[in-house]
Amino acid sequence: MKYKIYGPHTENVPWQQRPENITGAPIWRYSENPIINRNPVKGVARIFNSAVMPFEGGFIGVFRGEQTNGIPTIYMGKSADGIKWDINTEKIRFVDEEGNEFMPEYAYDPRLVKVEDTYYIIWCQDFYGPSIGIAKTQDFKTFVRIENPFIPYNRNAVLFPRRINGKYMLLSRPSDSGHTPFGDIFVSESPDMIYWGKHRHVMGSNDNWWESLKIGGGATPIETSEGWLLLYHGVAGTCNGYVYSIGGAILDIDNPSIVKYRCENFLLTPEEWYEERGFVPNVCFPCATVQNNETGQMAIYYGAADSYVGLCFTTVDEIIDYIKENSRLNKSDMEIGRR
């Protein structure tokens, strides 16, 4: 391998070997997607923009179940293979610190990441408008939720899976209370996941057409020689609506406000049915990847259409190469991010 990666490691990444004749981006579609299709279990409608890891020799996953009333909420899944699920018909049973039932009255777009010894899972949620919601665990048994780290209008956090210069590090997308028609990353940093501060910029839309009008915060990020690597997700407003694309960029390792290197390319954008026709056309939205620190091989989550969820397949190596190679910063990516 060219370049080293750091952080959880799988073994049996879901994976299936590069076709001959992908041109673009070296990214690949799992041939039997979408992974999870519609009425996934009884009384949801949706599965999509879902997260995934491993978990004690398989994985475990937190998913975006849209209900048949219309509500959406947070179940949570298991997998032997990652590919063939099997999802709690229960959503998730959140508490608060003193153990008292705490249910979010919605919650969208699940994270999931392991600091240390505990698991986090991010949300979007009501905190008297669209906000972060956030809850930990360590045997996906018992969910407690910790206090909302930002008052509205946030969406779209991601947390680093460890702490940078003695720090919690969080992505997000500040917004408005509807269909946010812009949006720019920031990161902020916390010593104790309840107070958050030092917020910076990191990027903003620019005129690449499938990222013109907004971004937001997709998978964790990876950990590599390079740097942070991040995929997140691009929108494009054209003349039947928005399109949701995934791209990739590379922060810097003990600075992620920073952007190294930001490839000018989308690295997968709607093209297949599952990703162009659904209850919300046209989106290839990230919100996890597994990968194998000795081979490299990596499998990318991601939602489909707001219908279904999808799995493709990349390397790293060659996903980093294809970012540098392609990459165009705009000056506020290589600042600080403080003004």
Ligand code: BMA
Contents of the next structure:
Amino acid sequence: MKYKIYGPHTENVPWQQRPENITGAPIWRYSENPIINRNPVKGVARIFNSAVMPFEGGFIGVFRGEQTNGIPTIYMGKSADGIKWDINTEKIRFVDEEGNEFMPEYAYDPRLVKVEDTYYIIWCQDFYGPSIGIAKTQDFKTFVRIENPFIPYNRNAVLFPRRINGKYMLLSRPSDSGHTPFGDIFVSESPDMIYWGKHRHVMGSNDNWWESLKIGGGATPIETSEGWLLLYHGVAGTCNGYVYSIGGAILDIDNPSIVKYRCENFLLTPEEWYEERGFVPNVCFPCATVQNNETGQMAIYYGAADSYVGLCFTTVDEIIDYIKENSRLNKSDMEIGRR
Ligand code: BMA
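Having seen the form predicted on its own, can you show the form predicted together with the ligand?
In what comes next, the whole complex appears, and the chain from above leads the way.
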């Protein structure tokens, strides 16, 4: 491998060979997509925008389940191969630090990140307006909610998988209460996962048309020898609604508010029926990756059309090279993001 990967290693990454006829970014879809179809669990109409990690030789995931009453909540699931999922019929029961039930009114777009020996789930929820919720677990049996990191409005957050300069780091996108037609990615740091500050601007929506309206964090950043590899979502506003594509950037390893490379082309954009057609058409929304640190094989889990979970593949070497070769930075990308 050309580049090194650090962080969670997945031996049995779901995988299919690269087809020969790729004309854009080196990412190819799983031929049996979607891997999670409609009505996957009793009382759940759709699962999408969900996150997975390697766990005990298999995979564990936290899933955004749109219940049949229309309210999104979070379910846990397990899988031996990362493709066929066994999703619990009971939603995750969150408790407070005293062990009392403490359920969010709604919860969506969960991410799953392991920092040291603790797994964190991060999602968007009601906090007198949409904001970010966090819970921790070590055994996937007890899920303890910790303080909400931000005041409203903020609807998209992704935690780094290790401390940087001794601090926990969280990417987020401050917004307003609805389907905000704006939004940049910021990073905030914390000594204890309770108090968040030293906010810095990381990157903004920009003149690349596919991400010209807003952007937001996607999968957990991957530590590599080139920096933090970040897959994120970028949104274009068309006369017929928003279009969500997957983008890629590499952030400075010690100071992730600095963008080293940012790909001017999307990595994946809605093209297949399950991405173009659904509850919200034209959405590819990445939430997780798993990778083999020795071979560089990577599987990306993404929500498709707010209706399905899709899987696509790349290798770390190919995707980093593509981002570097097609990188175009603007002024705010290169700044440390303090004003
Ligand atoms: C965003 C979030 C995502 C969703 C997307 C497209 O604002 O709500 O959960 O996938 O819109 O509807």
